[in-house]
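A lone chain, given as structure tokens: the form predicted alone.
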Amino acid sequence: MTQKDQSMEIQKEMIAKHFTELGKAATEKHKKVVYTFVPGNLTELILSFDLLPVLPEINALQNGMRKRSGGYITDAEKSGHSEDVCTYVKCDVGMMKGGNVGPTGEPLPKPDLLLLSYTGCFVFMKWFEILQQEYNCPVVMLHIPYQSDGAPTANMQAYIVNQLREKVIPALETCSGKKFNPARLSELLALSARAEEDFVWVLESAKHKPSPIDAYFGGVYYIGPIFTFFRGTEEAVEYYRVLRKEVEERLAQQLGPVTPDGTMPKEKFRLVVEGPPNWTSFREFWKMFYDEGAVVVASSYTKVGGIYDQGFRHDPEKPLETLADYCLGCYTNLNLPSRVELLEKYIKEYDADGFVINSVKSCNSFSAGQLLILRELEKRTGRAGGFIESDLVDPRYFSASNLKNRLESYFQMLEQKREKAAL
């Protein structure tokens, strides 16, 4: 049996809902939708339409964790797909080819429009062409210039203003019927600043010791609202309030995570970890590091939709300016050495023992360049980096056998470092 805490069952209660209304708006046509993506996404700006937003990617690492993916990637290669594409599209075109049906059970709408906010990965753009050419539907890009100098500029930010205002704004008042409502629109933005606060402080309460949460594994599920629908809604305000106050109790009990078993009772490694989970064993890849008593203080994953902790938040009193900031700083639109640094500032404000690097075979926005990030975070550090390899929703890329062997490898070394440092 998992142990829940309060503000899980609060998100549970939030996804089933948001999922029925996707279900009534492919059945009773009471509500136009927008796909979108993780990165980058303009959920706000969406919200202010009453549009619903649908996000292609949560699907997919939904239909993983359900062990519903596998038959949907084999689907799709069977039409045609290659083995090396991202298995998020597989899976989601698996899906739609086999009716559509959500991993709730609940039918998903067609999508009335396709917003393509591109931040940094390719395949978003030849994932909604595929889309288009399924439900020959409108699509409208928002182009995000790269951060190839390590820092966004005024120009960036004018060039996705402009974008905003001349095709995306325009695009949504067309599908919604409605005109756009800055002030509507200012006052989901604040809701939303709100929210990335008390999430901030959150994420940030790891640097204690023991820390009180799992910032990758538990991470994923603390993201979940501010990542995806939730984003200047009242729910994803209480719903961080309650987490804040849950995580404040376990510091003042000085306990440690919450994991599916329980507490953790003991905190022997702290790390921080690069690249995303494996969602199709997501609890028994958890259970290979708290069970040697590995826990994730900092992760980049978990900063894929938004780089709060560094400073971020949404400003109601520059609602364009500040979706495109928001845009911009996206973990997966940084280049290298500023995703280096990031990772090296995390290792050393974290006080982490290591680090590990998972490996994702069919995501190159993540997997380009990773062994050049461990070592280099190796030199910089002095901290040893672990090295592992899975897959997002592809169970034939899940080895339980051979990511435990070099895990417990791993921490086999970081205990013989632990004992040399201390004679």
Contents of the next structure:
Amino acid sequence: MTQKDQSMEIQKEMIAKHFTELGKAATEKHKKVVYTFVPGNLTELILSFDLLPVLPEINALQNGMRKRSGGYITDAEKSGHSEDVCTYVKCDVGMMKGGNVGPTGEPLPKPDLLLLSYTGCFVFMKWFEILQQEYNCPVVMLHIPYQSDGAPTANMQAYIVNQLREKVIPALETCSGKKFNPARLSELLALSARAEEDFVWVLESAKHKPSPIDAYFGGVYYIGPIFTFFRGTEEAVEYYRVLRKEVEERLAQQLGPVTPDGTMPKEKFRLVVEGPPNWTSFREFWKMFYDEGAVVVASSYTKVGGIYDQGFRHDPEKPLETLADYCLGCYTNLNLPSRVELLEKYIKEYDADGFVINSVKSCNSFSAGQLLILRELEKRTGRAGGFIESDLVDPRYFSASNLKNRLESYFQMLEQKREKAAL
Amino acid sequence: MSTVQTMSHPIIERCEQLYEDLSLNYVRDQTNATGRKAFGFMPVYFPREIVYASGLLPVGLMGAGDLLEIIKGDAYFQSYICHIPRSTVEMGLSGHLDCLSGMAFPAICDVIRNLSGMWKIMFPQKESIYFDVPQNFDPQIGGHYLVEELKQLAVRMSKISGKPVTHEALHAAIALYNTHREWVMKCYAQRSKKPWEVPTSELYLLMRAGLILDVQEHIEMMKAYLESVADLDRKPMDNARVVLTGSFCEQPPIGLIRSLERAGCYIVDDDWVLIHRWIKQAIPTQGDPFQNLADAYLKHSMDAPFKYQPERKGHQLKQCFIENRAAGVLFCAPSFCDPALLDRPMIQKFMEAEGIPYTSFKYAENTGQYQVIKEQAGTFSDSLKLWGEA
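Can you switch from the form predicted alone and show the form predicted together with its partner chain instead?
Shown next: the complete complex, the earlier chain at its head.
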């Protein structure tokens, strides 16, 4: 981005520091390392044992943004991984086989423990089975039941808490050599809740016109700290405080979102986006929207690591139960009717002109059912939907001209609908 | 390459009619004649005992194979999603499944999981259940969770049937399915012992019939089939004994199964229609039946790619290979099948370490061209016979 906000600088430093720590853990082994996933991540619990989290999806998407994923995917396919399956997995496998040098160029440490938080994505299970075979390290499974009937049940929560108490915490104790400290966990959860308040305020600022943020392309930066290594830290609290202040200032000045080409001059279309972004051509993809004056005012992708804008906050008074509730509530752990309801709510509450579904080949958890979501949302809201296809980190599945054509046609349709309505 | 001996067999002819009857006329006749309602389920495991004990007819669905032109179903799924949800949606939208009071979608992958929610939206008047099984196999943790889920399932089944699931009824259903399992095992054992006597294509159709028929009727059918094949003069051929794996959900078309046999493969074990053998031994018929079902799942169910068992990766397949005196393994997976295709490199690595020959290919349930796969399987079969140790 041409215009670097203070919050961006803070986040950049946070990430750089974390990867430096990981590099140090790889070479000096000064800290033990836990690999886990973004949805259903137990960052506060991991940090309470002074362990370092590694998130393979983040490595994969960072490699995608740095144009390295294509080679890694090809390497994994050459070693027998099917062309049909998730490219995050293959990117990770390729990176590992190529020496496990992380996206920042620093070596990544091997896992001392794989914490398989099996939340909202079947592939996670296979991914860590593959890593377990490669690293021959301990693995602990945390199975999060699917919210198939639209709400968590007491049985689900009890099952997760039991697993945390009887399996996950003992595994973390063994890994770290430290006893579980519930008071420490509660302290971190209290910090999470503070950051979550400001994070939600930022997301909801997009209800204003013009929206001061882009809640998808910009949103992926905003979710960074809270979805990854920093939930439960003072740094995250500070990051969201600064971010909120910046957005408050933008609101006061009636400014649109910051894009890589500067502040967006005019908000022409307000959109809701369903599905993850493409990472290999992220900026080019974003440009297809902001060049047309399209701002994303709400998105489902910014809910994969937790849905905070519907009221959930980590509760330090009930540390294990709140972690269970958090895991149960991640977006891809919701059933299709709940996903439709949430998107419908966003379209209406954020007064969107329409919605776009970016269907990614890699992710059946997101993608299976999206064509029905498209129909349902159009039926329920009367707003037009656009449907485009790409992939997470496989550059072979990003067809710029095709996407641009489709999006331009979609924006033209929105324009025509608007003109027709004005008559 | 060799050819497989096939003769018309009245029982198998009936099975094939059931297999081809996508409108489920057997189920319709049952419900019309007796007023008994029916409840459908997708692969792989669903506790049919509870369905049966509630008075419902459990009906297993495995897609429409190559028997149905997909028109509406394709409008709901992108090109990179497997085929079975398309044909299932097609069947639902075109009225083939309207004789069912509801559908269950067992935890197997994200596509089937999401299909459960799609079903809720598309068929709101029908019950749609996602059946989530624990990935934690500790009786005090996953076991406790599963018992509660099974009880909830019983309540939901009872609401449809109007009949409570009593312990007595559930014990009786478990006993019946124990007998069923016993005869299923006998059929598989006979196939392994004399694959020329029980061709895989016949066994497959026989097992598919077991998804539709009332369990008692299917037990009698299996008995009659085994009795009859003993009298047939089917001669052994110079085929290679292979174990087939990877096809636990979306099934290959029957034509492809026959092609594999014609390519010179005696398939001596497979993972098709896995539900009949999912629980490997008899379930106790005394005590708390919900606990017994949960224990059976935790302790005595098969390994499969959708089950978290990292420490035993490939071991079941190796055991199966040894017990069935196989010479090689066919990895036969549907395109875009996450569980099978993500598991495959790990299993293959294990097979290589164990010195077990294998070959891999993909299919879709509506695959119409078998020649390439037939040639690959035939070459593999020939190589096993020429250079294999078995």
